[in-house]
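Let's start with one chain on its own, the form predicted on its own, as structure tokens.
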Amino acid sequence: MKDIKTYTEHGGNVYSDEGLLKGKNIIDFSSNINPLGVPKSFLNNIDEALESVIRYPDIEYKRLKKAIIEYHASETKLEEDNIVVGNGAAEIIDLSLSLFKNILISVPAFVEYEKTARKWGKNIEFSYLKEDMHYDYEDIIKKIDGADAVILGNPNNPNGNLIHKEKFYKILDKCERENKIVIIDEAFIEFTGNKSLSFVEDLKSYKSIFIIRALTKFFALPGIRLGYGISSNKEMIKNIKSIQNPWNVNCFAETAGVYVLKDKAYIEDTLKFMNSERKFFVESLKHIDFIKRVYNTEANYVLCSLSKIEASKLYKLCLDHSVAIRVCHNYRGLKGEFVRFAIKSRKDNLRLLEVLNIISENLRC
């Protein structure tokens, strides 16, 4: 077998042109995008991108950053100079991470953190989850004080768990009293349908948050490539853009957001059809018998440990089937018998089980 980092440093990666992933038509598990598709609210404007092609984008993207406003009103007011937009959140991770030198995080997490910290030359310190897979708020508040940031997810990647914000509040105030920031990547945040989990509203008491939200995740646009940050630390914020390169957001990114973000029926069809996919999800896949653990999520995504079947072999074995399943093998804290699911439609999700349950009963043979 080949060895499978090519295609699990990140989902969704089934481009390879050799290997396992060749002539296969796959079922991406590995990728958490929403199923239900790309809005029609950005298809049906799409011409409107097709004809800004021939000009720049507005190098201050205000329409873009009106609909951000818009699609927060409900939780905090915010300026122009309030929010940075990106080529995805990985462009704002890259930026704002860019900024300190000592850097506290939280692990496992998306892997993206400790690579792009690595990269600028960070001094980088790491607090580990518990066994449950929740945040030690006393290790993280220990260990803030040798660090410039601390980054976490909220939900995290790849476990799906909520920061819990009354334990979290002392560490919030801890880094605004002592000048330290705290990025939340909340990319995953709007599939828990409930904006009081997300720390958008603690954003008037808090110079401290940086808040990271994506376009690629709930509304199914990762080739759109648009992300952006948002803040009450305007200095972070001026920081940010000042190393930035210019026209970073392309048109039909642009467009995207200018339209999907005031688009309430597809985010309500979302939220109903998540609430109900994710419990009969999680509760199938607790009756695979190789599957030791099924970790609680918010999200969109299910982290599972295993038993008796390492999880590179698992990958092999749904690739038989050309299924594609996320192993967690490169995530800090995590071993050999981690892998994440991603939540699908409901056809794409009785697939995925019916190719476990086979596995299980050839293992019990």
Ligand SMILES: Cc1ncc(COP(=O)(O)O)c(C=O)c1O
The other form holds:
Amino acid sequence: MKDIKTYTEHGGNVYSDEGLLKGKNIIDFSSNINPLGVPKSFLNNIDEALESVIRYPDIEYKRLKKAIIEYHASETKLEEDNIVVGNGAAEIIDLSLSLFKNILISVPAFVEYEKTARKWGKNIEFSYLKEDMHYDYEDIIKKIDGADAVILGNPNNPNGNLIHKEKFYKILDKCERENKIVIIDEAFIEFTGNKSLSFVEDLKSYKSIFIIRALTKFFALPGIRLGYGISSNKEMIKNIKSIQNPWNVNCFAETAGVYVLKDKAYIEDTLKFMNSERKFFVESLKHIDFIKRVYNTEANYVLCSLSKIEASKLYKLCLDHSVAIRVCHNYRGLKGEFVRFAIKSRKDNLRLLEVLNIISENLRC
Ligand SMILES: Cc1ncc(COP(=O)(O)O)c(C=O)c1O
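Since the one above is the form predicted on its own, can you give the form predicted together with this ligand too?
First the chain shown before, then all remaining chains and molecules of the complex.
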């Protein structure tokens, strides 16, 4: 059997042949997907996509961009050439990072930032989060001198903390003056339920901001692969498009985007559920004996440090109960033992808590 590190690089790898996951009906806490499931607004209109299979998608994605423009209308006024659509946020991360030579990455962070920058042969500098998992703004402003672009999450993965806007404006002002780009990955921002925490409203004042969004997480569509980048820097949008494959978004993703972004009921239901479930879940985790610290989160996942048990051991014990969790061994900058849990339905969350309590009891024996 392979070392678990080979198949736990990302959450959600429930296809592994390594014997641990295979053939099990797994409750997957390793991947952070809205537990409300695929929006009905998409499923009810899926025939539209089926009928479109015979044609190439609109190479300009006008209808999808119109939906994105309307979705953000209360925050900022976008035009088509402020938007680049992608095959998941991952494509936008990949292509946006490819444009720069020297990249500053705040870590720990989504592992694809570093992986992508390495793939493109970039010069990479890291700014480490503080011990409490907040951004180190002083460090970022110092290190930004040597970079053309910086990438960071709002909220960040794996911890779920947001960028402190007031502290960040100093960095944005410097980047604006010095023609540097700030790539803000907001793949999880909708889970906060507060638009003012996003940097979308700042796009009108800062050409240096490039925001990445995904429909993957909040709208529970990881298999659809739809994300987008937005910026008032039309040059950057144009540059990304110039290196992008044509028809990169298929007709199912296009249809999904058009319908789910205006699905107000789904958005409201999710926020109502997540706001209360997050509190319940975080508080409950604090009572697990071997969890040393539960980190603050504004997202739909919770980072925990462990004592008395290694993360890889906990992973295996949880799998014995058909529960998959995210071991955080490959997050640069996480020292010690860390795991991340998605916030799922109340029923699933209770099952996880039950499993963690059983493990905790057994450790005591
Ligand atoms: C912070 C962050 N950004 C982007 C992505 C990739 O999103 P997508 O599946 O839309 O490519 C992930 C996936 O886990 C993520 O955690």
